[in-house]
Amino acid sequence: MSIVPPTSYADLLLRHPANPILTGKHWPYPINSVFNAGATRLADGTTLLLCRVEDRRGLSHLCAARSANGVDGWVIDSEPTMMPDPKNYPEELWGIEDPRITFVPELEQYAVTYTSYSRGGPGVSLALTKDFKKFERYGVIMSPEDKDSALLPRKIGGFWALIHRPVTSLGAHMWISYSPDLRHWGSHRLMLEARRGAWWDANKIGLSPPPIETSRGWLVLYHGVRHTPSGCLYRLGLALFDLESPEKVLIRGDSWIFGPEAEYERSGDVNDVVFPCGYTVDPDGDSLNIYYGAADCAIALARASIRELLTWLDANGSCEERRRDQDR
């Protein structure tokens, strides 16, 4: 099959002119860097970012920052909001990282999935909170090596659903698993495979922010990691999944839609990285505010339209059958 490249590319994610909106210089206590923040909009309209903060030992914890407009005027917790607790949770020995936040109406709480780093490698842990001050830790729910996780906001067929990215003998692909109680997980199903060959998302992919529920399906931003002679290159793509069978991919974008271009994305502790972990949706139900880590040194903001992302997928996506042909 021959693939004709487009003559131009749409700017689907627009960088905010105030970028980067948060750096280590904003922090009220000494740190190395801040990046990869989960995001949510609280009941009073305040935007809350739960930021990954790395100290000078190289270990990470989580710290909340709040803003009335989601851009500036951030009020940052004066001390870490959630510290690793290796005494009670040994899987957190080397820090906690990359939170994703999902508000779960049935529980009237926020579910925070995050990477817990132990001697065995990265695993997936879960905590529930009502106020981002007190957290009920569930501990590790997916053992190493696993990360890039988010909980769906509602049950699917009576079960909670978790997207995550284990590394197995099959490779580094996106999976979905189900649970009756948030503690015991099974029915593991492959959700999206990394492509093979020269593709931008070959060999290693993972969920970026939590899925966005639309009338057409779960809209997913995911990252692809391309290995180059100068290091790894992180970029973002799009896919759409069935609402009631979210392991079923409906459309997958052929090309990446957002990659490191600005100086604060190209140069930092880890060069050439854009890595969203959270978003908020404006009251119009369409405007997305996507918060992403930039080069593992700062938090930046890009804005997008859900409607435009879906339209782009229709014009630039592949169905499951065509995708399999491309991978052969």
Second form
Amino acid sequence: MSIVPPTSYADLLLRHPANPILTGKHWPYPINSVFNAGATRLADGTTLLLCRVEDRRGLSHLCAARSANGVDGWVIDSEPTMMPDPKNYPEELWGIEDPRITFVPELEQYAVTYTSYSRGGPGVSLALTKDFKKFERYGVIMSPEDKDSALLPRKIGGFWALIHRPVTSLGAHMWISYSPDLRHWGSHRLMLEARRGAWWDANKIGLSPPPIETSRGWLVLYHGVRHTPSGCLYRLGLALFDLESPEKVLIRGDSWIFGPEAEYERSGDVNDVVFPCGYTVDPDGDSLNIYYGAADCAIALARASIRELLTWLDANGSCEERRRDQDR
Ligand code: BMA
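Moving from the form predicted on its own to the form predicted together with beta-D-mannopyranose (BMA):
Entire complex below, previous chain first.
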């Protein structure tokens, strides 16, 4: 941890002037709110958002929205794209939430990990799809309480790798687990710990969008939840993990880099939340379009540069191993 306070904070994620880009008003059928969308760019260049849509019962389903430029002109499925199916998948009784999308070249399919919510609490479920019309469900792959998960796009040492956030009596930390077949999971490893005390990311953290593969490692945007007397504050931080041993953190940023500031982030169904579940990368290989839920009410877009995020980490991060030693 650096002991000299910075002279200014960098603006790494720039809000799009058209924000919020999607709200309930855009929806072709009645809903309460739309937020926390997974994102991908399809082979023809279309941006697809798989949005979490909450109805007036309070239950969520997923609905796809497509746009040629990723900003406006959204074509939204006229009915829910993926509804909870509690008859066949009882873990979806109270809805499905917060999808993350990973394109998996080896399978020639998209892997969608999402929160399935039922009596047992929130767990992690997986479905594969080729077209975001038909989904092959794998059911619960991480039992409750667990969420904030994404699959890595390729095998690591011959095994599929899943980042997720189980909650234990020792806190809510990010873990990574491995599987030979996407069904049986083991070799669980602690990947990133919530800090303690007064830190912005004390006690509860979780993966935000799927990791971004760079030549220097997996670049991870994660959220930290700060509990305050007036509610929770959801903010984003950055960390870099080893490409071939992703449980090994190389650098972790000290300060948060993006937090609720705009009116549509500060006030909504849940105030003070920015919650990205997906991004796309422009053809330049550097420009990121980060799609985030704002105050559990709308979807907003922020732009960033992978190169600038890495440069910021070098200047503002610390080696996690050294930090842990200091913590002992
Ligand atoms: C988290 C998740 C998100 C939600 C956030 C703020 O625990 O459930 O879906 O956006 O809380 O309510």
